[in-house]
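In C-alpha cells, one chain follows: the form predicted on its own.
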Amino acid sequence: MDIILEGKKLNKSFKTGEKKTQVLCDVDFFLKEGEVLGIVGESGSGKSTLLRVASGLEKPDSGELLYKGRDYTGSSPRQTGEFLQILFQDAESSFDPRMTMERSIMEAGRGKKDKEELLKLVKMAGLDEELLKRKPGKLSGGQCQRMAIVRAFYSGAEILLCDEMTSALDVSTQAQVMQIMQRLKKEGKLSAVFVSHDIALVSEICDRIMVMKDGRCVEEGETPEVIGSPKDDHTKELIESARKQSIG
C-alpha cells in the first residue's frame, strides 16, 4: 500500500499571555492507502492539535505535511479539503443550521449534482432520505454524525480524520456509527487517521496504533503489537485502565 499522508517532524506551540506551551514536539505519522491509523493518549497529548495540523486548520511552526508525496504544508482547509475531511465530536455545529441537510451535503460537492450517489450513501449509512429534508438541529446527534460521514464521502475527499467522533453519542449510537465505519473499511473505501482516548475502541477498527503522551509519540506499531505487547508504560496504562473500565 502507497503512504497517502504523512507528517515529519511537526511542532506546534500555543501562547497564553507570557506562557507558551508546546503541544506537538517533532512528531512523525504516515497513513497508507486503504488503511486506518488510530491515534491514542489522554486528554492534552496532542492528538487532537495533530489532526487539525494535518487538515490545515492550524498551522505547524515546523515540520512537513505531504498528500501522495506532494508538500501542502500551509495549505487552508479548503484546498485540503479537496482530498480530506474532518470528522468532529459536536457534528451538528459542523453544519449550517439554515440548510438542510441535502444542501449541505451537495455544496461539500464542488458542483456536483449526482443526487442518485447521494441516496445511495445515505442508504449506507443506515439514514432515512427524508432526513435530507431536516436541518441538523432537528436531526439527533447519532444521525447529524452518520451525515457528516455521508458529507466526507460525497465531497470526493479519500481521507477522512476523526476527531473523537463518537465520544458525545450513547453507546447503541457509537455502535451504529462504528458498524459504517467498519463497512466501509471492508469495502476497502476507507483511509482515515482516527483519534480517540479510548484505545478499546481503536483497537476494533484500526490496523495500526500510535500513543501520544505530552505531545510526543511514545509508542506506535500494527494494532495487535501495541495491544499484545505494549512496550512503553503509558501504553500499558491506556490498556490496563480499558481493561479496568470494561470489568467496571
The other form holds:
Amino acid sequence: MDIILEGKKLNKSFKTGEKKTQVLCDVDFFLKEGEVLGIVGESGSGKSTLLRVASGLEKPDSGELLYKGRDYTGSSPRQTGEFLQILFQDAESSFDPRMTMERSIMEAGRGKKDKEELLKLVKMAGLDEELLKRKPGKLSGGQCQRMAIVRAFYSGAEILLCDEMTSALDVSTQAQVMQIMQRLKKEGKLSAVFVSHDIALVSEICDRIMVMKDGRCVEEGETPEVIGSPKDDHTKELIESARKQSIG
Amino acid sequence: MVADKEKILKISGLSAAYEDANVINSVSLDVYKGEVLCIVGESGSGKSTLIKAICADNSVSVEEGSITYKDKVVTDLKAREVQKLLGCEIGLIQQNPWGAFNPIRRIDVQFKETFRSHGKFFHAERIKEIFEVLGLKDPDKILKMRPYELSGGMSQRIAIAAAFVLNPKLLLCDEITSALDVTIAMQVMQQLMELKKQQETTIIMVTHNLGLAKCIADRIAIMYEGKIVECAEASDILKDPQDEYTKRLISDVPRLRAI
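Given the form predicted on its own above, I would also like to look at the protein as it appears in the form predicted in complex with the partner chain.
After this comes the whole thing, all chains and molecules, with the earlier chain placed first.
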C-alpha cells in the first residue's frame, strides 16, 4: 500500500500570555491508502492538535506535511479540503444551522450537483432521504454525524480525519456510526486517521495504533502488537484501564 | 444475596415529569444498605431525572408513586425537611465538578461553609483524611487554592471529598467520571470505593458506561425510555441479560481486541 498522508517532525506550540506550551514535539506519522490509523492518548496529549495541523486548520511551527509525496505544508483548509475532510465530535455545529442538509452537503461538492450519488451515500449511511430536507437542529446527534460522513464522501475527499467522532454519542448510536465506518473499510473506501480516548473502540476499527503523551508519540505499531504486548508504560496503563472495564 | 438486607430507599410506582414531558414511568426500585447500585441507560432514558426526583429537585414534578428514605416519605416532605436530609443523609455528586463550587473562592472557605450550613463544626483533620484516600497530596496547599486552578480530575475529587465530609448514608452520583480520561476515571472510582468501604455508604451511581458499572456495581438496573427494564446482580445482567434492550446495549459496547 502506498503512503497517502505523511507528517514529518511536526512541532506546534501555543502561547497564552507569557507562557508557551509545546503541544506537538517532533511528531512523525504516516497513513497508507485503505488503512485506518488510530491515535489514542489522554486529554491534552496533542491528538486533536495533530489532526488540526494535518488538516491545515492550524499551521505547524516547523515540520513537513505530504499528500501522496507532495508537500502541502501551509495550505489552507480550503485547499486541503480537496483530499481530506475532518469529522468532529460535535457534528451538528459543523453544518450551517440555516441550511438544509442537502444544501450543506451539495456545497461541499464544490459545484458538483449529483443528486443520484448523494442519495446513494445517504442510503449507504442508513439514513432516510427525507432527512436531507431538514436543518441540522432537527436531527439527532447520531444522524448528524452520519450526515457528516455522507458530506465527507460526497466532497470526494480520499482521507477522513476523525476527531472523537463518536464520543458524544450513546453506545448504541456509536455502534451504528461505527458499522458504517466498518462497511466503508471493508469496501476499501476508507483511509482514515481515527482519534479517540477509547482504546477499545480504536482496537475494533484500526489497523495501526499510535499512542500519544505530552505532545509526543510514545508508541506506534500494528493493532495486535500494541494491544497484545504494549511496550510503553502509558500504553500499558491505558490498556489496563480498558481491560478492567471490558465486559467480555 | 441482598434479600435479607435492610432497605435504605424504596421507590414505588414512581412517574415523574418536567413541565411538558413525562420522563419516568412507573419505576419501582429498592436500594439496600451498603450496596452499590448502578443505573445504566442511554441519554434521555430518565436516569438523571430519577436522581433529581430522589433529591426532591423542584424542576421535576412527581405525578404518581412515592420515594421513601428509611422511614421518611421524601415525596411528602416539605422543602425545609428535604433540605435537612440533603447533605448529611443523602449526598449528591454531579458530572460537572465546577458546578458544585464557586470558581474564585478558596476551597477551605467553601468547605467551612459546607460544614456550617449543615450545622456541623469545621473539621480540618477529617478533610485531610479524605484527601489522603483520594490521592490528593499536600492538602494544606490544595485547601488554599481556588477551583479554577484545578484540573478536571482534581476538581471531581474535591467534589467527592465535599460530599463525604458530611458522612452521608446514601450517596447519589450522576455520571461523575464521564468528563474524565479513562485512566483518571478508574483511579477516581477506586478511591471512591475505598471511601465507601470506610464509611459504609450506600451508593446509587448513574452512568451510561456499562464497563464502569461492571467494575463497581453489586447490582445493575437498566433504564430505557423512562422505565427500568431489568435489575439484577451485576454479573447476572452482564452474563445472562433477559431483556432485549439490555442484550442490544451489551452487544453495542466496543470490545478491546487485536484484529
